[in-house]
Amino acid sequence: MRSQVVIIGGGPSGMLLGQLLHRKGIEAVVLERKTRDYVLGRIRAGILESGMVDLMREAGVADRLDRECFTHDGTLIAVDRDMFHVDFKALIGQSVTLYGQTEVTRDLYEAREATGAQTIFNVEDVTIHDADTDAPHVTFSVDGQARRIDCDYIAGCDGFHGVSRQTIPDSVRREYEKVYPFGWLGILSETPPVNEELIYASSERGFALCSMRNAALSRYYIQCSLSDSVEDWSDDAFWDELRRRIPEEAADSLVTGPSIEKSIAPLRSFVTEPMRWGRLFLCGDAAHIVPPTGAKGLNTAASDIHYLYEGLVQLYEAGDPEGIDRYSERALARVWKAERFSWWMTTLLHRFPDMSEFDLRMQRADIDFLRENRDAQKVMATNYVGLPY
């Protein structure tokens, strides 16, 4: 079997790349280790930068997004019981789009299925061969049957635990990581959101986030200990703790209900360099992870897809390798800026276990400066809505 491109990973970044390439007549096979239903059952964030929305439109999969999305012109920052608004629209003339990642993935799957492009599920033992040569290939098995695909290029969209990053030799690969000493306990509930915009809250009890998926589906998070388990937190205990961490006006209007999903996510910042080795390209979580504060995970993966897609089109249509040759350089330049912003938002709003009284005063001064200084708010807004590609 042969394909111009093999995409390892059938999450939103891999499917977006596949759909974009298909519309340019570039053949791509997608390999996914789980089932379609499993992929579509994963609950993820839903804040999309304008660049991600533009890519969805270019891929021809934005009709439902345009009908059903919400536009957020700003966000709310709360410290203890006080709250202020950062107005993206007024500050820089831009907004963000709220549309769940699950819905993004569903739209991409439906579009790919309509084209008849090949996606192979339940793959096991994926191995990348000869990526540093002109003749790479990928082997894998399905239902115990060994298979092979020869290709021109391989896109590793298979996440932090996937095979793609590990294929790059240790002598070539350099990794940078910061692990945060807390996690996020999150619940999804069929309740109206407490506010039309997101509330990022810092309190002496820890961080909290109030967000939404739609007018009847809300997502809430609280900072928790890494030693906690989901079983430690009943729904009532979660709602009580959330109320303690958000301003009184929000707590009083909070509508609670049974959780339909509950999980704890650890937080880390991670980058691997380079993002290209021979004919293998890393995209999204295979190359970098950000803490969820600031909603950069999917959006940074989308910028990788933008650079790789443009490079492959430039190569196949014009015979010019400049785009793929500079892929890692261009992607990493933007990745590190997104990492900085996510790190800053995380350190601004969370309580770290080893914080001194001086540290707490510095954190409060940073929040106060953001509240009072329009230029500081413009910097935050510029990063939050998404840096240009």
Ligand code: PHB
Contents of the next structure:
Amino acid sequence: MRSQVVIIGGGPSGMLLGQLLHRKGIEAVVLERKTRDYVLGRIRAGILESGMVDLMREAGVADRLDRECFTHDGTLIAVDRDMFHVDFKALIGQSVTLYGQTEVTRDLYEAREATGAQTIFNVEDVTIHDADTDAPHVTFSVDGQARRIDCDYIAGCDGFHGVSRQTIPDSVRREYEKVYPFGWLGILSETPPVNEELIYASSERGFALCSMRNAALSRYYIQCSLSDSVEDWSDDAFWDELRRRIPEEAADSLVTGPSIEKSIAPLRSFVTEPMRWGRLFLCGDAAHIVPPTGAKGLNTAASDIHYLYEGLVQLYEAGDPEGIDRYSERALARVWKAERFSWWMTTLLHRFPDMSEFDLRMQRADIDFLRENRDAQKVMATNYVGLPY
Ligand code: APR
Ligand code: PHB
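Starting from the form predicted alone, produce the coordinates for the form predicted together with the ligand.
Whole complex next, starting from this chain.
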């Protein structure tokens, strides 16, 4: 079998690229290791930058998003028992969109199914061959049968644990990583959100975040130890701890209820360079990971997809390889800035186990400066709403 592009991984990166290419008449097969239900069962962050929303529009999959999303013009930062507002709209005239990333993936799946474009699920042993030549191909097996697809280009959208990144030889690949000494324990509950906008809270007991999916569905997180397991945290223990980490007025109005999902995620910053090797292009989590503080995971994946999509269209429509030749450089330039912002927000708001009294004073000074200084708030707002592509 032959396809112009093979996309490895049917997460949001792969599905968005597939849909955009389909609209331009460029054929792409998506290979996904899991089932559709498995992919759509993963709960992810809920903030979309305007660049991501524009891509959803361009892909023709923004109808439900336009109906159901919420616009957030700012966010709250809480320190111990105090709170201040960072008003993105007033500071820089921009906002962010609240819409669950799982819903983004669902919309992309539905759109792809409607086009009849091919997605092959439950693939095993995906292997990329000859990516550094002009005639690459991908082999895999499905239902015990060996398959092969010859193609022009391969998009490695297979997440942090995928095969695409590993295909790039060690002699070419450079990896940069920071692992944080804590995790996030998150719960989803069918309760009204405690506040209209998100509250990012720094407290002596550790970080907490109050987020939401809609008026009846809330998402909360607390910083936890890496040795904790979900079983260590009853719902009551979670709510008690959350109340202790957020300002009193929020704690008093918090509506609690049974969790419908509870999970722990470790925090990591990671970048691999280059993001292109021959005819293989890495996108999204396959190339970089951010800690969730600031919700840049899907949004950095979206900018990769934008650059690769533009490059492939430029190539197929005008025969001009400039866009794909500069893909890695362009994508990385933006990725590193999102990495810096996520690292900064994480460092600003979390309690690190080895912090000295000096470190604590530095952190406090950084937060106080943000509270008092409009320019500092503008810098935060500019990064939070998303840097231009
Ligand atoms: N073969 C085929 N598919 C694979 C393979 C493989 N060897 N390895 C992984 N996959 C699939 C996974 O099952 C998953 O569905 O690739 C997909 C990768 O999806 P994500 O991990 O969600 O990565 P990405 O699409 O880049 O998502 C980017 O969106 O929702 C956010 O937090 C998420 O930051 C992430 C961002
Ligand atoms: C979420 O809603 O899950 C969320 C929001 C903002 C973040 C991280 C997660 O920074």
